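Coming up is one lone chain in structure tokens, specifically the form predicted on its own.
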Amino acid sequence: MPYIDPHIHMVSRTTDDYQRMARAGCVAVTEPAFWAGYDRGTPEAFRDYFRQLTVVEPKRAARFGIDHYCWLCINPKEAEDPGFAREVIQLIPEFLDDPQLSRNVLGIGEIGLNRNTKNELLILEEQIALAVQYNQLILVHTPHLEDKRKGTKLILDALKRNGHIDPGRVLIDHVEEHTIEMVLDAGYWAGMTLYPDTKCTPQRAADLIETYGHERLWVNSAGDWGPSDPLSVPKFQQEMRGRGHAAGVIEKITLTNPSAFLFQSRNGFATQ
């Protein structure tokens, strides 16, 4: 069956990885700026991540058949410098003012807090304003574990504060039991990261469909350095399968759903 993964971070996967992507059924990923596994030092290294993003990696993926498109913005995890995180955020309207280097950026994200500091929201929002300005999707990334709950109401807040925002042009990932309800009944976008160990497993990402319907949800398996599974969505296609749910609602998670979402970007979205 043909899927998206709407947030992997391709940057950090192996050639083999799009090939066994590509067999399983993969016909299209979305790449969110990301943190390199270290922290940068410079925006000029920010500049070439990003063509990275552009540039780069969509000819890596065409290879195999798979539409790749990006995100682009100072992740969290990097975001506690105001000072630097700035020069970092006034980058990204060179990408977004050129044809070329646009074409396959659907929008601002991974935005979000990591440890809920006043400095990552202070980016977040600041980021949040530059997704307004340039009419941008908004991807955001929810913090892990403990504070999870706590940073996805900041978040919720953060959004609501900016008065221009359509909930129905916001994707707010990682979401679990404890958050997922909160995120829907705002009129955001969920969506559902499958990890092996931490986050969602296929089986828990089913629990809530079953619990919370497939309206404005999707899944993917946010792969990157860390435990992670490129293969994670097929996997929970067949968890699904397993439970009897038909081929239509499946489809509509994995492929459906995120191409509506997406298609919403100013740049558009081709692949269905």
Contents of the next structure:
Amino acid sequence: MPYIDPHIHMVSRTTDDYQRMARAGCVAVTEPAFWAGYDRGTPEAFRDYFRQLTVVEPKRAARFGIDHYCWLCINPKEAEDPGFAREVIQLIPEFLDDPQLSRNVLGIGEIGLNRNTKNELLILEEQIALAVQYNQLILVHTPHLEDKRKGTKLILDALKRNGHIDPGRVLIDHVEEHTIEMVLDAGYWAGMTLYPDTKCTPQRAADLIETYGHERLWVNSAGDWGPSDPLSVPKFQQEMRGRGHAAGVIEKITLTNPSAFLFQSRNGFATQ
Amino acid sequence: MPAEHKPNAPATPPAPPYTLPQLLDRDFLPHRAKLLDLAAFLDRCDRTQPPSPREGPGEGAPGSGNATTDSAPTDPRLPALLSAIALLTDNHPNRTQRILDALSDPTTDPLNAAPQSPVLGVPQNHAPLTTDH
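Now that the form predicted on its own has been shown, please provide the structure of the form predicted in complex with its partner chain.
Everything in the complex follows now, all chains and molecules, and the chain you saw is the first one.
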């Protein structure tokens, strides 16, 4: 069954992963800008990273018939120094304004919070404002483990404070059982990340679909350099099939829903 | 708790397409194995060596000998895990959500700076268990 992995960090994955994902039915990926496992020393390092996301990865994915899209931002883990973060944010418009470089850019992301600090919140608010200014979709990272519930509430408050946000154009990612309801009730889209040890498993994501329905929800692998599985979306499909769910429901969660959300991008979104 | 009919909430989903016997036939043995894994993990905690003086939470500390009764007082992980296990058998619904809530930071204000300690998976100030285990 064809699927989209709407959150995966392919810069951290091997070409073999592209091949295995294509064989499993992946037709498109979207790659948010993230923390690479180390703090980058200069803002210029982000310019190189943004070129990797907008130029290099689309070519690498295309070899396997996979469409590659991306999101740009400074991630919350490297946003604790506001001066540094603002220098990175100043780079983003040159990618949004360039017709060639912006062709595969879907929006601003993954912005959000890491340890729920005041500086992280300040930079989150400034990047929300940037997204509004450039009419961009927003992809939000919610914090890890014990910080998630508090951080999700702070993020929803920050989005509301902006006053110009259409919740239907924002996806709040990494939701779990204790945060999904506040996200959906506020009108946002919600992403369930399928990880081996943290966030959701394919089984718990299927439980959330059975509990909260099929609207404004997607699943992703968030595959990166840590414990993660780039084939977790097809494993979710398999879990849903094993429970007896209709093919149409599975396709909605793994293909139609992400397409519908991403199609709202300023540059549109289309799979082959 | 499942969403009811709030303005932006999704419609109530249909009942899942399987019965309890079908679910047990498919998934009982893997979950029996997970229960045994959890029990074995707690037994393993009991067998650990006492921590060195400089080991602390999140630094790979193996715990302490007889951890379920004498766990290192500064490490909140094992007491929080044992507290959460109690929620599995209290016969109330939404166990997953309630466990996640119990393992969440209860504060609401943003921090002045990022903590030096890593995330542990439990609140940093989790109160130790007072019940016998």
